[in-house]
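Coming up is one lone chain in structure tokens, specifically the form predicted alone.
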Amino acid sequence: MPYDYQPFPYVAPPGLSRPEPRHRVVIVGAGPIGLAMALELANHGVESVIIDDNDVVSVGSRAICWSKRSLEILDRLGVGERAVEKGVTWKVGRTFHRDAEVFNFDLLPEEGHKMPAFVNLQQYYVEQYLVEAVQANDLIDLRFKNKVTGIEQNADFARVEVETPDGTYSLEAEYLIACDGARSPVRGMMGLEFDGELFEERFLIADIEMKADTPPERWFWFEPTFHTGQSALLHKQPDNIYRIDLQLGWDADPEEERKPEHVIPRIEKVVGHSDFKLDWVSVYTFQCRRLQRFVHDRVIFVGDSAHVVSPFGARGGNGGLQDVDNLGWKLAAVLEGSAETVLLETYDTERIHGTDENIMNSSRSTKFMTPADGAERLFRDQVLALAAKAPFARSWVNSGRLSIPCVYPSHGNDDPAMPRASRPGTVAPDAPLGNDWLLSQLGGRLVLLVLGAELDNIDGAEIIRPEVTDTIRRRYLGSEQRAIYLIRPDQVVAARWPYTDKTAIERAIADIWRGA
């Protein structure tokens, strides 16, 4: 059955009848990023208020491809296993040119990870699960039908004016986090603009309900016979819902293309029959843009309010969750007084680094999928022809480089002889530990992962000593017999040593909190 959209209850906020005390954090936007932000802060003991002008989850599937890293983050927030259980797990992608398969790929060929490579799950389910987790958390005050109409910054707090069905009131917060999407009202009120590239290309998204015996895979077509000269994409979702993306061209009229009388014939050509129901339709324009800065004193931008990318590669929602992962522990440390505000500058620099990587990959995908006449199209067509015959050319085919976490620039100690998969700046790779998983023991605090080495207690970090299994040896030791890893609260490797150097370890811990 199609999703049953039920409105969440509106409750008159206390600010309507009396001034509210200054809050630590106010989050604008109760989409998946704003909700995840509140839960991540709560994991660090920080209270927050979420305000949203809507009272229902997002209509339509919207973000559907949740990467392994996003699932690991959602797992830490308490909804990862639920998302995997409901979602359609996949790791194989197939690329076609016209009617012939050019090649396929496996995103997770190696076992030993709790979370799969990708899960397809409609955004409304993710929002529902996050809302339910938020409502069960005493540190979070979620307010629906609360619309921000004005914003003011001061030296040590931000103030927002909020409109409700019962009138208006003001909220003050030490920090305000804008998670209010690509059309961010907060960004507009502050007079901030995106920089970047708007592509002259439009795609149709359609969710259809049908019964079909298709495998859980990603299928992408260049110039299919059912959609001549354009590109198409098919994803399977839960509840017999299928996502179909169809390239339309820049001259297409978005309003006309959304009409069922235009959409249905197109879909019939894709699936080869008319035995389906149209569930949701949208038309979008490719764009790859971002703010110059994400941190603006007491206002911090996260997710689509800070950056937008073209959807192929699943880097939008996944990139937003990586923002949450990076910011949560840093803001908590600043609010608790264990770090100076300079630590927030590392959110700005690291997530701009991640965003620029996403924009680069997304821009390249867009230009390969929708080449301009001339050299771009000649190159694309020749690569597709060659890839069908020569395996070395298949990596040149670009139908969306699928989301993986970036590697942050690192100044931490490293030994190049140790495995690249766990070098500083990377997310610590998972590994099975009996009935548990390594990542379940990391995250939320600073950890020293001690593998076969001797190390006394060190102030500022918790020591864990897991059994050195074959998987841990392969992913963390390589040819070394022992190692010590410093893991940040967001499960990112900060530094590593193949020997015990207590002075260097203490210095590395201090550098993290200094934002060095």
Second form
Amino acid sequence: MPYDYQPFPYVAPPGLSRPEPRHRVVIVGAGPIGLAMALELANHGVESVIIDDNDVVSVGSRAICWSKRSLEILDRLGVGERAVEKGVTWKVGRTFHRDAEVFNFDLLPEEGHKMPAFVNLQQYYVEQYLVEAVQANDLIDLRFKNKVTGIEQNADFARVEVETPDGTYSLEAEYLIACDGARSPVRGMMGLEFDGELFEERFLIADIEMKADTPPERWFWFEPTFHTGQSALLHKQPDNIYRIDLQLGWDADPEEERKPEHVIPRIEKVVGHSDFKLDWVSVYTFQCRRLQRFVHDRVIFVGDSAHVVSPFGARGGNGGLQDVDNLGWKLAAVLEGSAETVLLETYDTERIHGTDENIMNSSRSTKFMTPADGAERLFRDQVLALAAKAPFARSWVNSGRLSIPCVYPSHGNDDPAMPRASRPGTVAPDAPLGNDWLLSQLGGRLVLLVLGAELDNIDGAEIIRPEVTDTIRRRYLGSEQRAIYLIRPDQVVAARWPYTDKTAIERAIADIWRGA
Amino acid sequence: MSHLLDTPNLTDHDGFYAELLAAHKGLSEPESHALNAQLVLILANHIGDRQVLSEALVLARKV
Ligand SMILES: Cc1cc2nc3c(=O)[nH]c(=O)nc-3n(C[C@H](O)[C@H](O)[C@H](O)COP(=O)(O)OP(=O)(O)OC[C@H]3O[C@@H](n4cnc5c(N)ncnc54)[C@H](O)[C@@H]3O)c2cc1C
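Would you generate the structure of this protein in the form predicted together with its partner chain, following the form predicted alone above?
Next comes the full complex, this chain leading.
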């Protein structure tokens, strides 16, 4: 059944009748990223106000693929299990050229992680769960039908003008977080450039409702006979909803293509029958762009306002959640006074590093799917031709390289005898821990993960000493017998040692807060 | 002498593919052909194994 859009109630904000005291944080935009940002800050004890010009969740499913890392982040925010329960867990992707399968992959989820590799769940569900968590949280004040119309920066605060159905008022905040999406009015009002590439191609994106017994797999076609010369994607979501993407070509007229009389015959050819209902249709042009800097003094850009990518590879929403993960603890520490503002610079550098990786991967996939005439098309077509006869070429076929978290550049102490998968800069790998999971013990604060080593108490970090199971040995010790890991509040490994002393650890902790 | 390897053997093949397309950027069709031809000859010399090269030719012509 289609999603039942329930408008959230508008309540006249206090600022309409009297000036509000300066807030610590105002978040503009209650999309998935703004909502997650507020919850993450609340986990660190920081209050915030979220304002959104609208009063419903995302219209149309938009983001559907949520990566393992996103699910881990959502889990810390209290909605991860709900997302997995409702979502469609999938791991097999099949790629077809014309009508023959040329390649398939199995994301082969390794045992011993709480979260699966990918879950498909419509963005409106993710937003609904986040809104419910926000509304149950006393530290967050969520205001619908509050639209930002102006912004002003001062030395130590930002002020926004806000329009409501009952008139306008202004809000001040020590930090303003712009989560107002790809078209970001805040970005526009600040006159910031959004650099990058626009792909001269149009895609029809449709959700249809149909009863089918297809397995939960991602099917991607290059030049199928049902949609000559173009590419197509079919992906399953909960509630018998299927996502279909069809490449249309640059010359397609978006207004015309959106009309049911054009959409329905195209989809009939994909699914081979007419026993379906249209749930949502849109025509998109995709871009890969980012701001030059994400931190502008008291205004910080997070999510689509900071960067957009084409959706092949599912890096938009997933990338935004990683921004949230990276910024939350840093901003909380700066607001509390336990870190200098320079720590926020590392949000800028680390997330620009992650964004550039996402943009690079998304651009490559988009180029492979929509090659320009000349060498691009020549090589694309010949990779497809080779894929049918040479196994190596199958992995060269690029219909999206799925989102995995980037590895942040790190100067943290390392030991080459320990596994690469948990080196400094990576997200600490999960592992079962009795009835619980390692990742639920990490995060939120600095942790020293002590494995078979001796260590006295250290100020500023909590020591945990899990049992060294086989999985923990494989993921954290490698050929070492013992280890000490210093893990940041966002579960990223900061440094690791087989042997060390108090001074070295204290120095590494100080480095984290100095943003070194 | 060894045999042609047709299973995955190149790490970061996406990176190589992007670099290859970038090398063609701005070239006319004949210039692109010339680039491809030189590339084949350079790689053939580097591979340096007649048997492998013959097998590669057979694979490329196979329909
Ligand atoms: C077809 C499609 C498929 C996608 N698939 C995936 C996928 O599979 N996986 C994935 O991870 N990502 C995917 N994405 C990307 C994903 O949808 C976005 O990255 C995500 O929505 C970004 O969230 P956000 O909160 O930053 O912005 P948005 O979701 O755009 O939210 C911005 C919010 O700001 C509000 N706002 C705007 N202006 C103002 C104002 N002046 N005042 C107050 N509020 C304002 C808006 O009402 C909105 O609620 C896809 C996108 C598209 C279009």
